[in-house]
Amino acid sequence: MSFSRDASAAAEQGPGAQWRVRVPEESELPAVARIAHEALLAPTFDIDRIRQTVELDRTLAVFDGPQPVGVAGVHSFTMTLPGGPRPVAAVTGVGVWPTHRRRGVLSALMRRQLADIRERGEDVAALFASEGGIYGRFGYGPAAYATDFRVRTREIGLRPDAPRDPALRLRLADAGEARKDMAVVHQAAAAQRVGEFQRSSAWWNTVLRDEPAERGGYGPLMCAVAEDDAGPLGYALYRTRQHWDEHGATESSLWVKELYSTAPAAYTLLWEHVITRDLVCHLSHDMAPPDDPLFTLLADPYRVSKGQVDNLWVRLVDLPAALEKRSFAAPVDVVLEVSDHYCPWNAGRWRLSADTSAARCVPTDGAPDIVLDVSHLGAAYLGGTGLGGYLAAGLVSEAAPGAVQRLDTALHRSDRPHCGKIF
């Protein structure tokens, strides 16, 4: 499918209508990419690195004369959603040149980008937000969260009944040497976790990038692989940092970059490895799933200092298609009245009829059971965030008593959505 490089946002109505939006030429990419770099206060700029994962035909820029002043990109991902892996537009690299803020540039980009995503046949868009107050107005809702945690390793251990398998063995290697094993494990694990995307070779290059200037005082990436005779079952990718206090006692640290497993016993083996590394006193992990099994397997979970941060924000670009392709945990039959300023084709009343085997979402003139914004549906779409909080806050209204509870029950998943790699 091709898209015009000269398509203009001027024909659109609403904020930002005066700006022209187009796909940049290859020669313009460095100047365009620098916009996001400056807007996000990124410490380094490497256009060769950016080229490894950028999709130029999915990059949009706003120009003020010859000068690019706004940019928004998309990665074409296969992401695990409720119901299985599907194409998702992973929005990335969004920024406005500091001199052109508050002038409708971002609105023009978002409007054009959403139209392009719909034309490509992608029902769902997702992103990581740099600020919490930006993307709700464009129809995105916070749909997944992550947990950062810190712990002193000498104060913790795993429960004695944690699953263990003496047939498993552990192998420690440089990250590059273990790349194939990591890719095998991650492909299988990502297919089971809603919110994860399948990584291409270029994305593995990004994950395993290990330049000394980016290590934050830590050592090189190391990878512990848990395996049996059939192959790898899990891995822990981490760095260590040596430190001694004024008395010569170790205060060294270990930072877990990511840990994936396809078998509970392999998961136990990997965490016991990083917790019990000699000389390590402090362990940290910045993007764990909120329901990470580690928190259940710890003998004393109170010893862990945890903080929650938002993870994926989700946007339903084609509302009926997104809901019909989703799986549901329980039967539900509700009429939704949806507002959607940036995707007007979603606005209106929809009857959602679903059970555990199929779903149908069609336009209706029936009286609404729930009145809400498309961003609220985006927040609830992955099954980890309920609509009840929006109802209590007065942002969602309920005409039929109990309708929100019934819809929440149908959308709910017992596992929490999570994406382990910022894009």
Ligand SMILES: CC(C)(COP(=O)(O)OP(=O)(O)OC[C@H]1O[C@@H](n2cnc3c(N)ncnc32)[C@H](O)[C@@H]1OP(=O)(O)O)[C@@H](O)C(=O)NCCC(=O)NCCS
Given for the second form:
Amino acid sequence: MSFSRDASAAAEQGPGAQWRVRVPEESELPAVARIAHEALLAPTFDIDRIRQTVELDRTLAVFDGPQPVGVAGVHSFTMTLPGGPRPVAAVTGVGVWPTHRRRGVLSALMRRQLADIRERGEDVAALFASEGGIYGRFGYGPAAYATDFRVRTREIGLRPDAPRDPALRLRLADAGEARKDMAVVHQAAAAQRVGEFQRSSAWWNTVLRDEPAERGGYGPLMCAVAEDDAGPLGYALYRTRQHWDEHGATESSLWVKELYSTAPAAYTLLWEHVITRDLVCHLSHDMAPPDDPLFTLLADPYRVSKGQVDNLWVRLVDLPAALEKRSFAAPVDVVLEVSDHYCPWNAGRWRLSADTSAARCVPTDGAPDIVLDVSHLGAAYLGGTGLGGYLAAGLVSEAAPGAVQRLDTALHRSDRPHCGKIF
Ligand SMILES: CC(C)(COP(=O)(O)OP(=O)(O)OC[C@H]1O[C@@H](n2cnc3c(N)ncnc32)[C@H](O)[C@@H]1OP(=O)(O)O)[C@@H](O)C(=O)NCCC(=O)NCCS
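Form predicted in complex with the named molecule, following the form predicted alone:
Zooming out: every chain and molecule, the one shown earlier first.
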């Protein structure tokens, strides 16, 4: 299981070593960006839209002669991690031209990208994966999940003891009109929720894009804002779709794009608004946090049809820095033996000593308590996924009985990590 520093260095000559990776010229961007769109089977390609958020100097491409055949980008995000908001390399736009797949192009891109991220001083990378089988080998672990759910609104209601505040009122507006209020609420909510990133103006353009052809039969984006005299405390961004059955009875739907709040009573008001809108029979949300207050506020939680969907994958790029900057829920003192094929500087034995106020992570020759891959630490880093599952599966081992339980307890958070916007 262990992977020595020498062996890691040898792995740098591994898959994809024959490809040259470089930052493309501005003039090459359309051809390079098109790779990811074609690879991801995206229906439309709009380079102006891509230019809004792309960071050219953090875009890497592989060329076969003059032809670009692979691409991977990074957004420089401030993401909330256990301990507070920090710079995170948000990996995006990954694709390989279909004629060049399985020839090591992605491996070459990942190796160079991880080295660049480290050089820039970011200790954590995160991404959304199109498929679960791709990124584990590159040291990423599945660290957050979202919940998609459907309810028949006429079968549900909120508990009578759901918190309410008579000082709160609701305002329904076009999404564009409510943009400033949404930004205020989101900024505060995202700073609290592990996994969320702070949205720039360009990202708000992306969130609020509302092309009729992309509405899937629904109407325009609407925004309900919950506010008091001091300002906005929450919002629900949603679309509705009118539908009548063959007897003329309503079968209309409401799709929640996102719902954020900074106060419990505003959650109550907003959820009650969307589940009680006249004529609406069906409500759905594709990407709610698994611990969204709605699930606790419902009088009968059995009435929700829920599924689990993938959310963030996390990679520790600078393992000791990432662990030292993290907050811990309980004291822990363990020696970790870590394998890391793509970031050899992380491989080896580390002693992690942490309590609730500070953490130290230093190289050691001490006997290991836990033997694991860096991807397992990535999965556990946000505090929402335990290492116990990996231990039970035999992918992580412990020399000292109870060591994984102690580390899990220290890494645990009582809220669940979640990112509400795919990047
Ligand atoms: C996923 C993708 C980027 C992989 O690129 P690639 O250049 O073919 O990958 P590599 O040749 O470097 O493969 C490296 C390893 O990953 C494996 N792998 C690659 N894609 C995989 C996938 N989708 N599922 C499982 N394993 C995969 C390869 O088999 C190889 O394994 P090996 O080292 O054991 O031989 C490419 O197939 C693609 O563009 N897919 C469609 C778009 C997409 O899904 N992009 C990712 C967005 S998050």
